[in-house]
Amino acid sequence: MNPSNLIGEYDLSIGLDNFRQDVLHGLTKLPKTLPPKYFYDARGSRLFDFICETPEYYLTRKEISILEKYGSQILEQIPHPIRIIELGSGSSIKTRLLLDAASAVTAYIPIDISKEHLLRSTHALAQRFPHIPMVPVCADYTRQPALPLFDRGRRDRSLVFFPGSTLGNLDEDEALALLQSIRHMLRGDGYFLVGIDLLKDPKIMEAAYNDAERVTAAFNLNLLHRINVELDADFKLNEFQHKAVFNAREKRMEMHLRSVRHQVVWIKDVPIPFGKDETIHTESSYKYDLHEFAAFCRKAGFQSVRSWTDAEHYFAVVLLQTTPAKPNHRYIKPRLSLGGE
């Protein structure tokens, strides 16, 4: 039985045709790529939760420690009442900390591409916070920047919450386009709270994506399993290996799947040839400098209010506020691919 404050749901998710189209587009170009947003089927979402518990994966623990220590201080910077819109809500562990610290929340709107994960976590939150109306939205928010429930008549401020360093999965142009779409969604007077992973010793970053239990490897390979199941493909998972390295020039971690031999994979009736050691680039995770990040956000119409970091300066949570739009500014709806941390 659903809690009374769980007010229906919106399903704006993409269909199988989009999945097939994106997969074939990525695997028929050079170098081969796959959109990281497709990691998050039901099994992939569970595996990512396990990744967050591995000793090497510091990102989630550091972000949680910041929200636990500074959650009230963060929300004191924002005039209440507010409604919280969370992008890529996942299991919503960090959301509980934010809602615990908030004094007046008029609505919570989580948006996630994995419907099963989304509904399960929102149901749990609705029971924990029975006074807050909640509306889960299953969507690829990079393709749905102006959602129908974000009505223009409300007077409470909106806070878009984007935890987990997911912004780092995008290259510079894609990240700028997403920030612009979020600013457009917030319209005039709104706030954006985002988690970012900071530059540090490459050994620490590489270990986080190469855990000893090989959970991240299973997460990466699950993408091929999903393609097999949903698109009638014949990937042999034991003939691909997980690879994660830090690209110092681009300031990003990269995840790949490496073919261990020459082979041809069929996606239904489409052959995809692989050379020995050829890789599929499945995810990038950019690492930031705080000052450079603030300057970058100004390009999208945000000004930095304040940032908070953990004691070791591994991770940061940054609060941004919209700045007035320039005259004759024309918003262009972006088309992006987005994944997880």
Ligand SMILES: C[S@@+](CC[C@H](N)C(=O)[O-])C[C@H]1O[C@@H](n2cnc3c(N)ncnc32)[C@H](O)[C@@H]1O
Second form
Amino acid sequence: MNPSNLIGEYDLSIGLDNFRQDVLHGLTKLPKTLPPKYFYDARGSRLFDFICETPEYYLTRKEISILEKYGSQILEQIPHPIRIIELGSGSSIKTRLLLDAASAVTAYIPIDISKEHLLRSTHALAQRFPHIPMVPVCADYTRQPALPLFDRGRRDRSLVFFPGSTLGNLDEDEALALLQSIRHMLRGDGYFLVGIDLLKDPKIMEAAYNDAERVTAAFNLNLLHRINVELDADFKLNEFQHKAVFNAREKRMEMHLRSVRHQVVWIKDVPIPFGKDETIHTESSYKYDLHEFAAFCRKAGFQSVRSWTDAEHYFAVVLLQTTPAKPNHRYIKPRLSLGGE
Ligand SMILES: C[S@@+](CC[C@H](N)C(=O)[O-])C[C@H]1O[C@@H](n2cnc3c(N)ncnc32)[C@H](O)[C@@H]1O
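Having gone through the form predicted alone, I am curious about the other one (the form predicted together with the ligand); can you provide its structure?
Okay, now the whole complex, with that chain kicking things off.
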């Protein structure tokens, strides 16, 4: 039975047609690509949780350590009461730390593309925080950036929480468009708390995406398994290999799947030829410099309030506040609005 503070759910799942269209688009161009958001079916979400537990994947542990140490200090910067909207909430592990540190939360709205995982995590969180109303939203935040706002007549502020360095999976234009739509949603009066992975020794970053137990390899290959199952394709998983390297010019980790030989893969009735060693670029994870990141956020209408890092400066949690809109502010209109302005 659902806890009484778990108030319905919004289901704006992407749908199979969009999945097929994105896969065919990515695999019929050169170089071949697939959008990383499709990693997260139920199995992919579980594999991501296992990645977070590998010794090499420092990102989760570092971000948790920052939130544990500075959670109260972070929340003190924001006038309460607040409603928290989380993007890519996953297992909502880090949310618990925020909810523990906040003094008055009027609503928690997690948004994630992976429905089963989202509902399970929100259910568990609703039991743990029975006084906070929660509304899970299954959606692609790059497609539906105008998010539901609850009790809009009230004076509570919104805090958009985006942990996990998931912003780093978007390239510069996509990240700017998302930040601008978040700013629009906040209506010029809100906060944005984002976790970002910082530039560091490439060996440390490459190890994080090449764990010895090969969990990240399984996560990467699961995308092909998902395409086989959902789109009637015939990828042979043992004929593709996980590859993760740091691209210094682009300041990003890249994950690829490398075809070990010449082959043709069928996606239902569409042939996709692969050369030997040709790769599908499945994920970019941009790594940031804190000053450059603050300057980037200013372009989207946010000013940095404060940032916190771990002792080794591997990871940062950055608090931003909306700046008043300029008349000529470039704004990219969201495609779908759920009760926005
Ligand atoms: C890197 S994981 C981070 C999970 C969690 N926030 C954390 O910090 O551990 C990315 C999360 O974002 C979700 N996600 C990825 N792309 C998305 C999109 N376009 N729209 C909605 N959710 C997305 C995934 O399902 C996954 O839960």
